[in-house]
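A single chain, nothing else alongside it, follows as structure tokens in the form predicted on its own.
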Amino acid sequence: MNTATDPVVRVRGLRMRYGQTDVVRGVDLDVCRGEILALLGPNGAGKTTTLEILQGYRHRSGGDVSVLGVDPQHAPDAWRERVGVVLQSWRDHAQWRVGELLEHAALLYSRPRDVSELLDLVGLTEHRRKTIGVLSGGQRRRLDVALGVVGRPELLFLDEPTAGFDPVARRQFHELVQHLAAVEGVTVLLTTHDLAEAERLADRIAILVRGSLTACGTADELAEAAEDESEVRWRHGRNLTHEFTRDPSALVYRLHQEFEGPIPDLVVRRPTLEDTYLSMVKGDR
């Protein structure tokens, strides 16, 4: 992850109100260049609204927002070339051929990627002449990403990028996103309900609950903030026993001294992102 001094996305006091309902309530958030940040939260937490404001598609009720140094609410066309968006689903014509659609999209940008190189990047070279309607779900999503990055964006928004993927397609998609961030320096902001995906992909994770940013950090930092405990299991004689603790290393050291050597059937289960997430959104389901 490349953490430049000036954040690509800078949000302070972001608010959004529909009638008498506050959907986003004073959110502060920074996203660094080359970072992959996952935005998590229950349905209705304000994730989509926040992304639409950052993309310039929705006017906010209050707060300050800077995306690539520009207020997206008043962004010029040149700014939009620097931003790529991959929606949860597209409704284009199934009869378009893959290569033709990318060639057409490339005409909209001043310095587009070479279509052949782009097809190779997303693993669709052999499908160039196929119509979109015959692509698998994973191939279709790769095409979505290709459309999102054809203009060489500095910032890429991904909305539920792997919904419905099988494990192989999901892993391949993750490798593509990681390449874009690590090799090309693209900043990625994604939403997902797949907590394992967020833990695998994201440098940091932000959690929205009822329109407020509850926490933001690495998975380990979130677990510490949530005061989640690890579970240590071991065998004592014929009995299996366990203990919950916030300092599993200290407990294991003590057990090692008590057993004067290896601890029988030792298992240490640290809190997962799912454990942390569920504890943070408790009461919002």
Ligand SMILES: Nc1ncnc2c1ncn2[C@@H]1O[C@H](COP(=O)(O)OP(=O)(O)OP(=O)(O)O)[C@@H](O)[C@H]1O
Contents of the next structure:
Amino acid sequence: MNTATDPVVRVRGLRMRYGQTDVVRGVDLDVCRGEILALLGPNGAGKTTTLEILQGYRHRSGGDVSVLGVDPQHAPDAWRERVGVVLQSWRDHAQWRVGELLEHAALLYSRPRDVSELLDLVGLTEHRRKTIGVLSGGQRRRLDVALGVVGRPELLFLDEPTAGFDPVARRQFHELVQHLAAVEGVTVLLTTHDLAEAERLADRIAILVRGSLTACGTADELAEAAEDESEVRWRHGRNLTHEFTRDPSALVYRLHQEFEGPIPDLVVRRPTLEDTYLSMVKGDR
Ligand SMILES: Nc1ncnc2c1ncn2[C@@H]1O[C@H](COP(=O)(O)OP(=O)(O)OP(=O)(O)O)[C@@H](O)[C@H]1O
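Since the structure above is the form predicted on its own, I would like to see how the form predicted together with the ligand looks, so please show that one next.
Zooming out: every chain and molecule, the one shown earlier first.
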């Protein structure tokens, strides 16, 4: 029986093999209700494969998977309504108008969002009557998102959602996803190659390298696990100097004593998610 405290996504020992090649090798992962989890990893790490297994589009080679309390491989149609997938394949519908496509998609669900509200939510109101073929790349992606959420899904999968977005569109999209998670309790699982996006948007980040999860946690927890060092910079007389340390407070304290007061031009740079990510995937390129 599925309860409110059970994870929305529960994966144990997930394996996927194409021919002789293992591309997912024993992944364990839990995602809780209302959580935004970003799956990061180099090209070919197995992110899309993992997402497609969780969406029920691919049959796994091994392991246990439960999504909204159901094994996606044997999910009934009612389960599909509860899951939103943002696809990228609306090129076949180039002659459709934006509003028409959304109205048509809404018919497939029992509790769809109001199309006007949805257009507003994704910032496409003024493009309602345009055909899909004339939309820009970023506008098309917004339409993809609209189609993914039209049925009010409890769980939303986003595969590289902001590829091709300009900075303003990206920020608006982040606000939309945060709204869905915080206000509507939607659970979001996304893949991205944009580390700043992952850091800004995700509650937790999972890093997949060659089919294995090498780390999962908040950006701070990952930095801790990677044993990344902070850089402390200061000026000594006329010379700028710097030191790397895992304990910047201790170094700053020591310098403060040495200088018997303020440390000239002090800068402490903590490891970014990019530093952590690069140290974790090192050797995989
Ligand atoms: N249908 C398939 N048949 C055989 N191999 C496949 C198939 N689909 C994916 N692969 C291989 O599985 C591996 C993982 O692919 P996947 O698309 O899951 O990676 P990814 O992490 O999403 O990569 P990217 O960041 O480039 O999108 C790759 O080596 C890919 O070539």
